[in-house]
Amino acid sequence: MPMNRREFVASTAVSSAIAGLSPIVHASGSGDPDVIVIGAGLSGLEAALTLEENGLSVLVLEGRNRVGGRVYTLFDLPGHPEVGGNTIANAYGRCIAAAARHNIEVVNLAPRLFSNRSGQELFIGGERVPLKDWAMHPKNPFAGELRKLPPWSWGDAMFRQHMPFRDLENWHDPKYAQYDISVHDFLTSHGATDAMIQLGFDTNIAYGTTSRDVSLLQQAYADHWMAVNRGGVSAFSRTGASNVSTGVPAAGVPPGVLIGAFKGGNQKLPIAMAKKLKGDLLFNRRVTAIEVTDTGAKVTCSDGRSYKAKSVVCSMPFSTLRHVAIDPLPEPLQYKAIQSLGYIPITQYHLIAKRPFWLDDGLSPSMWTDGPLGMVLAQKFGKTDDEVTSLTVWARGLNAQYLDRLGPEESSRLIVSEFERLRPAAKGLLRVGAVHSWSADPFSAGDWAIFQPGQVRELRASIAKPHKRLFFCGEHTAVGSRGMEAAFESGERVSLEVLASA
């Protein structure tokens, strides 16, 4: 019989204090576990803990040598910048509750982030364009009143003006299947030229690789999620700095807005969750095969070791699951989803400045460019709201793919050289502290999942269906939330499915 969250048995385990960042492996018990959970990200850990709280024995297999999945904190860099999940907001109720359960403090970064983004500089074609001059600038491709908007706000304005349906919460409802078209086709149908779309959507893209491989329903999903977070849009949207409705720099933080992070680094949360596991958590276990029947399952890893259980919960993104042999194959539509669901390419460069060169040239350290630098965001994780601890270069879409082809060393040289070209005051003052490509990461092969045109209509309903004793979770299976909250949503759902089938 299905159970709801309130009926879960509360765990009586006492959380151990976070002490260091060493991987945790619990002593092995005897016999096969009830459930094998593949992946020690937020969704896998949430599922594992919930199942343990309800009396099942669990084994967690993680391909990396760390927990967190796409929640990844650079603890060795100033300010502990985030490579993966960056912020939470008002609607991240499961995340906030999990932090409270695991004694992780939530810090509201809204004052720092709004201050950061309000000073973002615009560079087009290698030229700095003051925002006051943009409306009449010859490189501005937009039309009418939208010429007043900076490039990062144009797409959002088009979607607000022309979205053909307003029931965004039910973006996946079959009655909206006619809108499962490309963002490119939608924008062109409302008079947008290729030049407008290229600058206003494809440049520093938030969803997909180009507007041609993103469904309008995916955009509706993202728009809904930003709306329910009550104004904390610029923390996790494509828009960057300014008020998205006007393009005017934000003067302050709207009342009640939470743009939060977990104190000391977001990866602290999955680390704390892992410490509460009763069963084994095994690292460096890259899964290569999953065999399932109506009564049990077997998981095989790249080192040849196999593990058996009554059920398997898989939190792997489809971008990596598609390289795992599943026997027997899932139903055709689910298998097609595994093989074809899109993921956005994102590559980050974390730069450390020897001194604050932005004080020399009088410009904001944050930038929005149409070149290799993509977006540069000043990370303000110091002792004061104004202290910049590092700079994060966000390369997305085609830009990320281009830089990935160069490799980490050559692309890092290009990033520093381009930065110095645009900002001569930075010459000789920057070093690359870390580079991470989510596309090149073998355990993610991309960042967040993207529905391509036609995929919502054809595939969405099949994505998370249990396949015999194989169950699915992960942000790609969520329907009501995104990011870290989506991971918790899916972990909660899959736990109910496993418990109902036991």
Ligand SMILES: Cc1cc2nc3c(=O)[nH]c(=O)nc-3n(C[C@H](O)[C@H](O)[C@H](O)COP(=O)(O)OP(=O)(O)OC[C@H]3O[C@@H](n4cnc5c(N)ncnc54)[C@H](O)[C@@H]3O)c2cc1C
Second form
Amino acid sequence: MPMNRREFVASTAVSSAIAGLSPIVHASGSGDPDVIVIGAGLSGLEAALTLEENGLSVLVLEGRNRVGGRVYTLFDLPGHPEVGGNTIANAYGRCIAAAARHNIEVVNLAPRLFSNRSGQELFIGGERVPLKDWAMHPKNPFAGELRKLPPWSWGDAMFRQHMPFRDLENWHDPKYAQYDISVHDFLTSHGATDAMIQLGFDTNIAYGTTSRDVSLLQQAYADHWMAVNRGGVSAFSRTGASNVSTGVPAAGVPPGVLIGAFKGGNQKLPIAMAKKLKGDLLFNRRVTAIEVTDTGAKVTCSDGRSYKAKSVVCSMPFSTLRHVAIDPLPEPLQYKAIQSLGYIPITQYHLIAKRPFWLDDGLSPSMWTDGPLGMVLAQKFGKTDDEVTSLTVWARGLNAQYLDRLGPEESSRLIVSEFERLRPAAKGLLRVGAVHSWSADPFSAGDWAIFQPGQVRELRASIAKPHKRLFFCGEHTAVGSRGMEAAFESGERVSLEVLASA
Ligand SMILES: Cc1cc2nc3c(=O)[nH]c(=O)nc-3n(C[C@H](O)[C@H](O)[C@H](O)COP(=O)(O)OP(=O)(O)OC[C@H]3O[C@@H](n4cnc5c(N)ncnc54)[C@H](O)[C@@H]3O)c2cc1C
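Show the form predicted together with the named molecule, please, the one above being the form predicted alone.
In what comes next, the whole complex appears, and the chain from above leads the way.
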């Protein structure tokens, strides 16, 4: 999908916010660099800076006209909402350390999110269902005690109860290969019906497109990350800061919980990192071919320009790397991983309300729906704790795919009319400030990576293997952490690999 005007304006604003990062950031020295890093997201930048600190010369090639990759802040909208990576939490040690190194302040949003909260409204089939009525509601498909849970908590409860192993951090250990089955098969084997799975997992899905294309081991990996972060990540990004297990707003901030963001917008971190590079960072360099030998590599871009180095670090998501010609091809399993690793579809609409219509209808501005609106998260980045600066509509999975097919204009109209249908008080008050489809974005072609059933067993160990002088990083190559922390984990690992091989 071509960038629409709003996005173009947002990108231009970002570009001007990083004044000084014109296409060539630093005057280069002569000769080929030691390393070419493809991609100026968190993992590529972390690798580039670490390699430079260790005496290597680095050239960074970035396809977009901005840094940050899947960390992307809308600096021109009220409150600077995030289109990509939005939350860090307790176990994000590398992110927190990087913020300190680059003089970026981490703000703990937990007090703000846990005070003055009104939770989120549940809408099923276009009808608002007060949470107190949900357990007895005719559209509630769940059984027994789980009928008391709102749909967004049902899956978590099933996994907590039935996950067949407890040391979730070892999700990739071959001894658990037997559990590399679909979440759908797993839930069915524990008595779940299709109706339960559809509402409790597939609707506003967090991994995969449906429960059939995500591995239970992927879920174990995500559950591990949620546990070590004390629920902080999902408390914000999946349930609008209502209590994860019950859906009822909790009384106060759970002790010691960090729900963090970088002050002024998360993209400030990659911008600060890019400014520290000694070598060149070239924008608008879409890599189309990589040739590797045992002693060096050549990278070619869509404009026909080629660059040579002793090593190449590739941080591109596999969803985009699969469109790059690699010569010679990587070994068969790595090639298969590049071609087939799953990515979740997510499309976001950033809405600005002319006035707080939620004060008129007395409901929370945040919603969880089984319709086109998906989840609506009120962004509270104003001067006071309860000021709502914008509303983010998160469409995921099949819903995102459907909206993408309509295109940004028609789908925006649908989103606004659906919003007004569910919330008549919002009529005439909503403006779409930005739309972003991560699937249609040619430099991500999806959101975060997903292991599909069988892929952990067959492909995981091959994903990050160096291929001659080509090395791999990016969140999809991490094993211990997820999201932005995974990007840093992988940048750290790949730097050590390159240095050890130099
Ligand atoms: C909607 C959304 C919400 C998220 N929420 C969270 C969250 O709350 N917490 C969290 O921890 N994480 C979250 N994440 C995930 C997090 O943002 C990513 O895991 C992380 O930023 C990935 O970094 P990366 O360096 O691996 O990849 P990227 O940031 O994707 O970097 C790869 C770079 O490669 C470039 N590139 C791609 N193709 C080419 C090409 N052909 N030529 C040249 N360059 C190319 C891209 O432009 C990009 O800059 C979220 C992501 C999204 C999209």
